[in-house]
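Here we start with a single chain on its own, the form predicted alone, put down as structure tokens.
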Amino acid sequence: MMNRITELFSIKFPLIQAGMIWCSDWKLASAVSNSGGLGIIGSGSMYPEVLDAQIIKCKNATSKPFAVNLPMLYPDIDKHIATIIKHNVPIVFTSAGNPKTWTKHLKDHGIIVVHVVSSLKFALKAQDAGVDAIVAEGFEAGGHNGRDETTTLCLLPMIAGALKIPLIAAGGIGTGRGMLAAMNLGADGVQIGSRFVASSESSAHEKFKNRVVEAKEGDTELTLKEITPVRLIKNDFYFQLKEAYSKGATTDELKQLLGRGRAKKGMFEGDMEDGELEIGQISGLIEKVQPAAEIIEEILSEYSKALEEQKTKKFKF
């Protein structure tokens, strides 16, 4: 499956595991990389010394390329970048901020830079900033999301026709057929998050993994657009938000209700009612917790089968 993404990252398959806070530490990243994809350490929830240790452990667990996801709003971003450079991490995925700020600095140190966007406007800005590839993330995605609610189905062809650099699709992708659909729409690869939350190696709490498996259609909703848009599983905290909205809560009141550490409380510590449970709409198709290698094998097998059916026009649903 050689293409622009596999060549750029020196990986076997154009399948990337998203860098998710509280869910993607070195165990998951190394497992995905060892299986031929690109694993990503989600640094947004880590203190600088924790990221340092995570990178060392990942390098000891895999000889394959891996990446670090770096939210641009992270308060100690300069320390994270220094750690990444010190350990010669080959690839960085930036998100939630202006890619111009650090792209040149990272590339001057030989690091491949990928930026996550949710619109054509920001994809073009990121390309102009000199990034090496783009992740286009649709409305279906878990975690922080775009305010315009543009779906992956619409977003991909808009961006694919305007970019000169490789494009990675994200949002609502968790199967081989979904991967093929994204490639048909112009993507060079896919980034998958929710499916890997429900992996054996994920650092998410077991209660959260099981809640993801239990999720059905309609069990998530994009909310908190006034602060940072995030897709949440509907639990007691979600319904507290709904009540606050119904009473006309201000942005400050919503921030107060959200508080600090809400995501850690839910996804990492296992409070399924009062915690923030971030996951994508694809959770409705996730049926069990599996090892990362098994997830990748299953997706690629389904992708190959669907591709053959497409070639012969023998679709089966």
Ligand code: NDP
The other form holds:
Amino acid sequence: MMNRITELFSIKFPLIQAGMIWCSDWKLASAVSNSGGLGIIGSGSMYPEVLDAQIIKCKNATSKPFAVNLPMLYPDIDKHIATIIKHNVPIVFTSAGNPKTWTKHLKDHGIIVVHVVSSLKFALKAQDAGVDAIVAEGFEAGGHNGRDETTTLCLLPMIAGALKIPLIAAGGIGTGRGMLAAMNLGADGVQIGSRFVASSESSAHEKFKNRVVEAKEGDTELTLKEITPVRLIKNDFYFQLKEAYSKGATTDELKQLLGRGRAKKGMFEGDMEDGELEIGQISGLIEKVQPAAEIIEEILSEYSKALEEQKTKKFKF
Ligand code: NDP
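Structure of the form predicted in complex with the ligand (previous: the form predicted alone):
Below: every chain and molecule of the assembly, starting with the one above.
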């Protein structure tokens, strides 16, 4: 399955695991890379010394390329960047910030840079900043997302038609059919998050993994747009937010209610009521916790089958 994305990253399949805070440490990243995809360490929830140790562990667990996701609003970003360069990490996915700030520095050190966007405007900005590829993340995605609520179905063709560099689709993809749909809309590869949260290797708390498996259609919502928009599961914390909104809460009051470390409390420590449970809409289709290798195998096998059906299908209009 060779294309611009597999060539860019030197991987076997254009299937990339999202770098998710509290869920994707070296175990998941190396398992995905060892299975022929691209594994990503989510560094946003890691203190600098933690990321350093994680990269060493990942290198010991795989000889294949892997990446680090770097949210640009991370408070000690310069330390993370120094660590990434020190360990010759080959690929960095940047998000939540201006791609102009760090792209040149990373590329001067021979690092492949991919930037995550949720709109056409920012995709073009990232291309101008010199990144090697774009992740276009639609409204369906879990965790932090764009304000405009553009769905993956609309975002992909808009960006694909305007972009020269490779395009990776994200948001709402968790199956082989979903992967094929994204490729049909112009993507060169897919990035999958939620499905890997429910993997055996994910560092998420078991209670959160099980909650993701239980989730049904309609169980998540994109909220907190006044602070940083985030898609999360509707639990007690969500209903507290809803009540605050109904009483006309100010941004400061919402910030106070959110507090600090809620994502850790929910996804890592397993507080299903008061924690922030970030997951995508595709959670409604996730049926069990599986090893990452099995997830990849299932997705690729369904993709091939669907592609074959598509080739032979007699479309009725
Ligand atoms: P909070 O401000 O609520 O809490 C910060 C959390 O990050 C704490 O749990 C803390 O761990 C951990 N942490 C890791 N390294 C550091 C550090 N150097 N300084 C301070 N805290 C650190 O943030 P969230 O939990 O909502 O978000 C966590 C991270 O997620 C952000 O720092 C950011 O990097 C990333 N993020 C990414 C976004 C994106 O990609 N679009 C958007 C928003 C956030 P401990 O509790 O052990 O102290």
